[in-house]
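To begin, one chain is listed below as structure tokens, in the form predicted alone.
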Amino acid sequence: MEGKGKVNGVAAMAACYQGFDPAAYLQYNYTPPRADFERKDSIVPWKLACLHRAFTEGDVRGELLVDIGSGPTLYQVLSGCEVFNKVLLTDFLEVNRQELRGWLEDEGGCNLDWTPYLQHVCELEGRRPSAWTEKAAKLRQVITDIVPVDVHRPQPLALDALPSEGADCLVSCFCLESVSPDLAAFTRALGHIGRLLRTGGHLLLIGALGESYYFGGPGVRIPVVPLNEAQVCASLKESGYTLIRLEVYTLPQDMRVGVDDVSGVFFVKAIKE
């Protein structure tokens, strides 16, 4: 019975995502005030700074970076594309993979202009904002594919998606807690994606703290596992990771814009044992 409950919970989560609207999600979370590059306390610049620091400290390196649960967003690989020769994007939903392909193929029609993000990361890297066109070209050059992923499967990607030794680094942002029916499923998913990572490879994880739901579109209310810092650390340890750093961001009141009940965000840098 327990196994059946696990399957039913995961299936219920998948059903929640059938109405997911990439355009609405991007509007809710990746425009001001949450993406205000003039404010130091805005959530998106904080995330970009965490990722920039992690990718430029010198220990995160290799050939292949895999983004687990990309959603319709690109910000999470803007720093990593300067470190890795190959970047693989993944998502469970075809609508999100289509959104990413729209940007990759550069044919217009994307639901968000990523130019301010590219410019901001160029500034973090000590370059002029005008270098954003070079960064965009670099990102398009190193993205090798956009493929389906299911973090609830013991083998989340197709067997031929990765080299036998695994990826050198995984990045995953707001995915695992948002697609898991409970804390146990979140922890199992962490273990599943760890099988994609080589021993000694790094995991860069960003997620929500204290969040029980978010809107994936108008009227599309999606449940989330409400995590705290201790639970994140315990799940990482149980799943075979050694924590290097945990950082926490607390949402200012005006960032609580009614599209979720998130209270904070965590950033984790960890290594696979």
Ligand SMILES: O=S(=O)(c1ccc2c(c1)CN[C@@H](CF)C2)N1CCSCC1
Given for the second form:
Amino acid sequence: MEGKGKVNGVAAMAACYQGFDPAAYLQYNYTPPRADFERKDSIVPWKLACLHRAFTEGDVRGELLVDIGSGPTLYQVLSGCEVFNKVLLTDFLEVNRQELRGWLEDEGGCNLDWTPYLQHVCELEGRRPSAWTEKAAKLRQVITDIVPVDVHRPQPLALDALPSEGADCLVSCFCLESVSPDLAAFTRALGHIGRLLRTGGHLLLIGALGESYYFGGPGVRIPVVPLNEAQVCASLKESGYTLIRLEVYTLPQDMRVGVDDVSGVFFVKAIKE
Ligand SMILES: C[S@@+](CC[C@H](N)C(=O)[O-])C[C@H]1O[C@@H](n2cnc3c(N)ncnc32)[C@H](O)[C@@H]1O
Ligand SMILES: O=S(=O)(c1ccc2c(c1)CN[C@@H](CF)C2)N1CCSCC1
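Starting from the form predicted alone shown above, please give the structure in the form predicted in complex with the named molecule.
Everything in the complex follows now, all chains and molecules, and the chain you saw is the first one.
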């Protein structure tokens, strides 16, 4: 029965994603009031600072960075693109892979202007904000491909997507808890993506705390596995990672705008044993 339940739960989640709307999702989460760079307590500068520090503090190195469940967003690789020569973006849906290709091709075919994000990360790097055009060019240069992924498969990527030694670093944001029917599936998915990572490679994981649903488009209500910090730490340990750092951001009340019921956000830096 457990096996049958497992398949039905994952299939049900895949069905929920058929209505996902990249443009709406970007508007809900990556434009003001949620994405407000002027607000000192905004989540976006916090997230970008966590990623910047994690990529630049000296222990993360190698050739290949893989972003698991990229969705239609790029913020998660803006620091990593300066550290790795190759960046692989991945998503389950063609609509999201197409959104990312639209940005990559730089012909106006995308639904969000990432300039404020590029400028902010340039400032974190001690560069002038106007260097954002150089960072955009660098990112377009290092993105090697945008490929399908399914974290519920023991082999989430096509066999030829990675070199035999695996990725040197994985980043994944708001994916595993948003695509899993329950905590056990979340933990299994952590293990599946871990198989893509070389021993000693790093995992940078950003996710939602206390979230039970979000809207992936108008009327597209997607269930989420509500997580707390202890569950995140236990799942990491069970999936073969050693935790380096866990940071938590608590959502200001006025950031609760009805597109989800997230109460906080976690940032994890871990290493694969
Ligand atoms: C909440 S979005 C996160 C997007 C982006 N990483 C961010 O930080 O906003 C979850 C993403 O997971 C993708 N997804 C859905 N099912 C998946 C699966 N089985 N395996 C991997 N990704 C999946 C969706 O297409 C969507 O882009
Ligand atoms: O940018 S966030 O970190 C963010 C960004 C993306 C998401 C969420 C939160 C929560 N729901 C997720 C569903 F998977 C998607 N953010 C959360 C705090 S308020 C501003 C928006």
